[in-house]
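Only one chain is given next, in structure tokens, and it is the form predicted on its own.
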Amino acid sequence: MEKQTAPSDNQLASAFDLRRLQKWMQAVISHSGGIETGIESEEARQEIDVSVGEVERIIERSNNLTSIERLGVYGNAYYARLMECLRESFPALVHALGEEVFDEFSFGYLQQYPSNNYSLCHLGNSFAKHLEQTRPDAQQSEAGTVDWPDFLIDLATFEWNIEQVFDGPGVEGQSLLDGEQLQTMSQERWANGILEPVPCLRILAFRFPVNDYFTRFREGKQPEIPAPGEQFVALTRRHYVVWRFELEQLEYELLQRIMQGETIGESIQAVADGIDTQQEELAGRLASWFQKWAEAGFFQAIKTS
């Protein structure tokens, strides 16, 4: 009669299919509470129901490391890679904070907002929000005041929008609305027209001149945190390059209304009603703005309401 032996740990581990093992390991090494908390988490135990004390059934210890320590190597590498990705997405913010402080913020961010998408394109979605929630002067700052944490939040918002415009949908290879088409339209069609913005167009308002700061950083000039000052910026993409355009406040307000779906006539009238400017002066500014927008490829088409 053949002698029966108990299955080895390797045989136990191999009994689990690869997909379950991968999902278990992902749940363990990515858990914000650490490896042991990850092993005991519901997500991990739904895949492989083992406790911390039983984990050697799944991951063998080595000569120098326990099973927990071996998993910890992967856990550390996982977070190191995500933090590296965040540094690549926010290079100017890394300069403003310093790499060590930035890494502290980014590690805390990953604990609060764990990566839950297969694509790293969404990794920094809530980073500016995290800076707002963890700002060091959150208890002391008065409503309406603007201070250096607001600059960091603005800069994070600015850099993430650049990243999203670059990675998002564009209009490469498509025809766009140009200045000549606008000039040849009848006055009625113009007034009742609704401009269709390109999908990569974003307009942003900031409390600090972050576009100037970013430009100096890209030029290698080691900029310092600037004084507060409103800045309005449009971002778009042409030929897979992100372009940045500084806007006047009135220009920003007009673009905002147009992008919300108002007709050109309604948008201009609403903006004109809120300012004390001669009609001739406003007409000249409008002509200049529309020409700039057309040359920059802000709009795909014009529809009649």
The other form holds:
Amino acid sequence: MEKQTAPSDNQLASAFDLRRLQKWMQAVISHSGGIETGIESEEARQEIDVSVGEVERIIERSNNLTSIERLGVYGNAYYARLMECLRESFPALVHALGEEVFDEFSFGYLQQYPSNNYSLCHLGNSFAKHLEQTRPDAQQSEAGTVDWPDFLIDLATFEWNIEQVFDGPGVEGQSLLDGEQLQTMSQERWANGILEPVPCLRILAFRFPVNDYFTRFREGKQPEIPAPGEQFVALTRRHYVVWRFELEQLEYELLQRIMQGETIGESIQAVADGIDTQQEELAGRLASWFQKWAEAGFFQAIKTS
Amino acid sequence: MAEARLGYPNLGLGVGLRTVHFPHILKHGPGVDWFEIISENFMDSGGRPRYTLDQIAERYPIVMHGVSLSIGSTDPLDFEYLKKLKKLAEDVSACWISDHLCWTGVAGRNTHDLLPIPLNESTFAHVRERMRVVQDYLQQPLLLENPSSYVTFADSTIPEWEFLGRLVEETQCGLLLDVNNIYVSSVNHDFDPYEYLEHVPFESVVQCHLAGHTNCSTHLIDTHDSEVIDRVWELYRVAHQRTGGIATLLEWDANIPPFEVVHAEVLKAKQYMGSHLPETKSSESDRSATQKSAVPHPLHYVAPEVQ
Ligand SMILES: [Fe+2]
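Given the form predicted on its own, corresponding form predicted together with its partner chain:
First the chain shown before, then all remaining chains and molecules of the complex.
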């Protein structure tokens, strides 16, 4: 980008266009090193090439504050506001990390993924991804591999999904698939049927028992970071409240296939192939799962051709 | 001469709708005249917040107040945003839509702040054109609010009141006059708030905002976290007299007290509506708490309900 040099006198009106000024100001107030570092940054200077000492050419001082101090009001607010917002989106993760460490993560996150949406609802979209990308991968110690980063990533994913389910599209006021509908259906029609999940259903797999951790956190029990252990969870929403259901691994795998649009028959076949269990035992488990799913309102309808 | 308030009604005394007050409002149906919502908090909501808003909109007039239009930005206008804004306005039968004379970000980013623009001929032409496009799209006059600001630009040649007055004239938009913002900016930029008020085109002022701020001793920050100070009430008195009465709204966004407290605060406006001399004595001191730093106009978060 072509450089714009600072005007030598007060004839500023035509010297910069608004776009350069805005790009400059945004770079300055959102710079992680503060206002002065921001002014001196390449990003700012390629828009308006003023030094810290010359900044009054752009931003006037007031009776009480210098130009730098005045810009600092916006600079302080920028990170404070967005970090506060992230703290509210990930309360259990804040507990797990402690506020200070959480803030360090979110400070880094906001630099990597600044908001580009009119709404703050999307601010935490990539938080789990950011934790993944900044995951300390050489965490080998004498004691072996340190896997707590996986816990943090899982917990972030879990909390973000809860938030999405809470305020995303739902099925309140609509009729859902009930258990009886399934039971009265012929075996063949049922096996060829495709279950249509409600839009608020999320099927999640974790390396740590984050659902249990979340429960204990909400009960005010100050949970410690748990030992690793797979946990499978379904989230959905009924009457505007998010509900959590723990799933068995096989149940999770089955649901995943169903969510991908496979027929019930295909899904069952696929998961049954991979396990060593008696037909009858599996049939019993399937019956109880389908009943549970229907009661929990996982599906809106069954499509049979 | 233009019709007063662009023909919009005087809705009386309202408060900003905040999610912490949802249960109270649904349960008690308080006798507040109207509610103002932050548009962005409901535009994409498919859950409880939107459901509750729909219920409240059945009983109370709703006004939409936005924070992301970014009318002063040099990024292209976001028509996806405008589409959702218009749809929400139709859905809740919003009495009108407002936003701020500001920009919120550039190059695709959103700082989620209300940033000031230099006020000069070239920025005026820029904002005027965008206001025309937006109002054309929304098919209704938009109200622009004077923001609180913390910097002024060497590049500015037009006072804010004149900038807004000319926008009113040339785009037939309305104004949302925030008397607390006038006060905050007057302290921050060393001008006389009464001189500002003198020049406001009151016939186009549709709505007034009241709020508390934070005194950082060398400057003020618009935090919406406390009562309205007497000096701001005195500015409101003038606005009321000059408009002959307008929809008035109290914003309270941080340390939000129970609904009754917020409602009682806006009802104080009645004391400043008489044409007589003040009954309350105006204290010379700024009662707002002195603090080192604070975050201007905090944004809202809705905690999910989980079982
Ligand atoms: Fe305001």
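The structure presented is a predicted model; accordingly, all values stated were derived computationally and were not measured. Basically, rigid core = biggest C-alpha set you can superpose within 1.5 Å across the two forms. Numbering follows the first chain given and starts at 1.
Enquirer: Between the two forms, with the chain as two rigid parts, do V101 and I68 end up in the same one?
Expert: No: each lies in its own rigid part.
Enquirer: How far, in degrees, does the smaller rigid part swing between the two forms?
Expert: The computed domain rotation is 30 degrees.
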